[in-house]
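Below sits a lone chain in structure tokens, taken as the form predicted alone.
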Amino acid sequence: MLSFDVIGDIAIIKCFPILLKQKNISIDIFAKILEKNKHIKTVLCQKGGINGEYRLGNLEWVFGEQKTDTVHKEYGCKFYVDLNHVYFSPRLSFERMRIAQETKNGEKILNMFGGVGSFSIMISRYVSISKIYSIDINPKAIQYALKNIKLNKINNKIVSIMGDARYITMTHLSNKVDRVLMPLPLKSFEYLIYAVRALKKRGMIHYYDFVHSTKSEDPIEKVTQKVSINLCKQGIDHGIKFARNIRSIGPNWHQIVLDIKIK
């Protein structure tokens, strides 16, 4: 059974060599995807993994309408995305709502890797927060975030900032927020100390990481130990309030989230 992700009206499948070589088989498979899923208009093929500073996939149009832009809907929110220029994962839908439900009214929040605004907008829609500072280094992501803020009628709650979260945190946001989001697993460990510095005297960090673990290892425990050792070395009193194995991203590879309480 061929699995695929759906973003708006676009289906994204992993391109195996046999699909690319045997075009007649491929076209039949792609046509069936559209036939069984009437809302899907386009099929894109992802060749390889997510790469580069902007977290982009190597996507190729293979069937249906020839486009890479769409509007994705979840939990009453809408997100413009162009998958050639910005990163978006429908598999984090549950996480976006979970963080919104964890957030308290009146909080100030830092989203260090804001993307097109999906986490920030979800929180702003469901919680009466004070402010969210949503940072991203990709100018296209900021462009789409601003569109999405307007689309979802989120007024004066989200500040979209283009740049490196380390620099912006240290120069403008030290000791300013109650909660920090770090939804970029490849950078979170490197940026963790800056997340701590962004918090007021105490607060919460939602930390995401990728980890490789054998069958005899617990991936959650492996990430927990790595993070706790790092924070303890720097004299930071903390506790792990919650941990979850979000998904498998490959053989023995996992995406983990830790909710870290800085005391």
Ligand SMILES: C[S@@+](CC[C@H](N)C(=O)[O-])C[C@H]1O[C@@H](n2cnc3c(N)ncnc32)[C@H](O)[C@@H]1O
The other form holds:
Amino acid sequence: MLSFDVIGDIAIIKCFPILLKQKNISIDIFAKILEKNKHIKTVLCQKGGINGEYRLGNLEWVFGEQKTDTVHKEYGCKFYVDLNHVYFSPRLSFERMRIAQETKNGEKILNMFGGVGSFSIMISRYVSISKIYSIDINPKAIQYALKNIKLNKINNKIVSIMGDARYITMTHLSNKVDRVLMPLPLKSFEYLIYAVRALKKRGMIHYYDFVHSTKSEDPIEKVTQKVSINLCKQGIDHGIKFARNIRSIGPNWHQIVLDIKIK
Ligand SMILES: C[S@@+](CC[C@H](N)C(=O)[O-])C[C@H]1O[C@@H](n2cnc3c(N)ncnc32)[C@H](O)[C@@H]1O
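Return the structure block for the form predicted in complex with this ligand; the form predicted alone was the one displayed.
What follows is the entire complex, opening with the chain shown before.
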């Protein structure tokens, strides 16, 4: 069985070289995807993993309408994305709703790696928050975040800021927020100290990480230890309130989330 992600009306399959070589077989498979899923208009192939600072996939059009932009709907929110220019994953949909449910009315929030606004918009739609600062270093992500804020009719609550989360946090957001989101596993560990700085005296950090673990190791325990040792070394009193293995991202590789309460 060929597995694929669906973003709006675009299906994205991981491209195995054999599929590309045997062109007739691949066309047949792509046609079947469209036939079985009437709402899908385009099939794109993702060659390799997600790469670079902006976390983009190397996508190639293979079937249907030639386009890379679409509107993805999730829990009543709409996200307009162009997958050639911005990151988006439908696999984080449960996580977005989970964070929205954790958030309390009146909170100020920092989303250090906001992308097209997916977490920020979901939270704003379901909770009466005070403000979310949604930072991203990719100018296109900010452009799409602004479009999505309008599309979802969310006024004033989300402040989109283009730049490096470390710099913006240190210059403008120290001791300002109740909750920090860090949905960039590759940089979360390095940026954790800045997330702590952004918090008022107490607060919650949603920390995402990738971890490799053998069969005898517990991936959640591994990330918990790494983070706790780091925070303890810096004298930061904390507790891990929740942890979850979000998904497998390759053989023995996992994406983990920790909800860290800073005391
Ligand atoms: C994995 S994506 C997550 C985006 C969004 N939160 C989502 O789930 O759809 C990580 C985002 O972080 C942005 N990014 C990378 N380095 C950054 C930095 N130093 N400061 C701010 N944003 C950064 C990338 O451009 C990308 O949009």
